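The chain that follows stands alone, in the form predicted alone, written as structure tokens.
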Amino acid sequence: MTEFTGRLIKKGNASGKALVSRKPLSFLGGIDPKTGNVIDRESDIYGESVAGKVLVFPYGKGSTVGSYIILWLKKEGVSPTAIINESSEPIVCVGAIISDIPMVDKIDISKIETGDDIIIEGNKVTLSKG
């Protein structure tokens, strides 16, 4: 078990699989906000499904309205449980903000893998191998 301390974006708790891309990620055309599913073909997530995991990702990018693609995913119940980034920036935050999705930053997210299982607990992430 490996725990991290990270920076506090949304509070909350939260528990999942951990689905993590190395690459940024962007939501407006990234992730259909019906399915919760990664369309963005250049991703090394590229179809799978963000609903119910930990989201894993160095940083979010694209334009303002992957906020609201973040509130829409929740509102189609497809949203991760948590995200978590090494560096946030405003679009996922205000997104998790909207959505009352936990989520935290500056972690060292090379620790992490697709498949690890996650417990997000405040700024507190602990880690366990799947």
Given for the second form:
Amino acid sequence: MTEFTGRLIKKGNASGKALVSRKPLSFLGGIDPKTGNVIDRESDIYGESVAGKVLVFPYGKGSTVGSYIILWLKKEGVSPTAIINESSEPIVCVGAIISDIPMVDKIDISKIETGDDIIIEGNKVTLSKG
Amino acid sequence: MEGNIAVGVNMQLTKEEQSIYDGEQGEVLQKAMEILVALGQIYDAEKLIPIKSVQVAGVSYKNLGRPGIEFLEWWVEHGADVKAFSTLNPAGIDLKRWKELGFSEDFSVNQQYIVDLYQKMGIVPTCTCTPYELGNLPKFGDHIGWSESSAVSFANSYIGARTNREGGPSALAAALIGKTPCYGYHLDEERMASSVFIVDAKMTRDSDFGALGVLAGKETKKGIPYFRGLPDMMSYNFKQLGASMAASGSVALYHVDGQTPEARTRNMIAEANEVYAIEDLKDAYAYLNTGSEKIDLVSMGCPHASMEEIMIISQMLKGKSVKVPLWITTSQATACQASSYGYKDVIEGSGAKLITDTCMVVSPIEEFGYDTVATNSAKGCYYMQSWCKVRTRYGGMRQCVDAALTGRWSE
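Condition change, the form predicted alone to the form predicted in complex with its partner chain:
Zooming out: every chain and molecule, the one shown earlier first.
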């Protein structure tokens, strides 16, 4: 079990399996808001579903409409349960806040792999290898 | 020292701000505060500062779509009401004449609904990208929270007010709280120019300023340019130069030697700076002129036309008839005034249209099937080429009017 302390973006508690992308992620055009599936063919998690996962990626990119896509995912019930970034930017952070999705950044995400069990409490991230 | 609000948050908040952050004053203010604090975290702000006004972007249904509407509905349903004087960016249609102009009913109904949602939050539905023409006019040194890149550039540079380049949601959050995180362009030391452009190119046409902006924006990217060697500029020259650099780069502030207010009060060039010489504007004109000689539509008023521009264009059109559609976009308020002064009759008497609330950048222009659009806006060329998939011709007001009168582009 490993513990990280990050910077709080959206406070809250959550847990779930990690889904890790090593590439910057665009929500608009990158994730289908109705299914939660990653539809960006350039993405290293193409075809995976973000629903119910702790979504881990370096930072967001693309259109600012991405914030609203995160809200749409939440409304459809297929949003990630939490978001962890290396260094967050306004698109994803605004999306997480308006959608009530706990979010932390300034975490060394190279230590996290897809399938790891993650617990988030405020700015604390606890990781158990899956 | 005021209390540290939550573990992992580095900003200092006042008791009042902390109470909002903790949700003691309702969900709307809490969410708005969470957005401001998160942005403050990301950009290392130490505190929030009060702002005089807000310009809210994120209005066109083309960009917002259904998810954007749901976002706005949430705020309205929870009783959101702005604290700072706030004006609204352009919509995707002319809100009054959409049917006559051929916009689809579905798009128009959704668009009007979005504008209504904003008005319910207390935002004046000006639907313009030039709020400073309609009384959202900060003074030198004022802190403001604006979105809309061209307006941000104008307010920072021409007026000397202070704003970061906000997005739609962060501007809305700032409007609801009446504050913004203090970082970036709000700080003296962050307003110094990182690049100096020595302009040797002859600046004789009004289009030369937008063209210069293409070159300077590409070189400067997110930095701050300082221009030397520019002739005495009109306000619409500043508007075009700034809008162009905000599209070709992410320039939110620039200085013009001897002309912009900060450059007249103190040295605005950082010690570490790069110097560029602009010998001519050929590359910029080549980049902006991708279209055919045959013109399908002429579009002016990006950013929205001022009374001065409307008067100039109406004089050029007096007693003449256009061969291809000429759209001049501005705010409802300015069009109303132009109508009472007689300029609108002259413009529309030529067959041209004075269109309100929207512009070529945010309207669903691709639905009209144009191949080549002529414009006096370098910013317009950028967005029309990328988002709207049309080719462009770029020149000054005179050239654009001539193109409308003849249907052909001539150098």
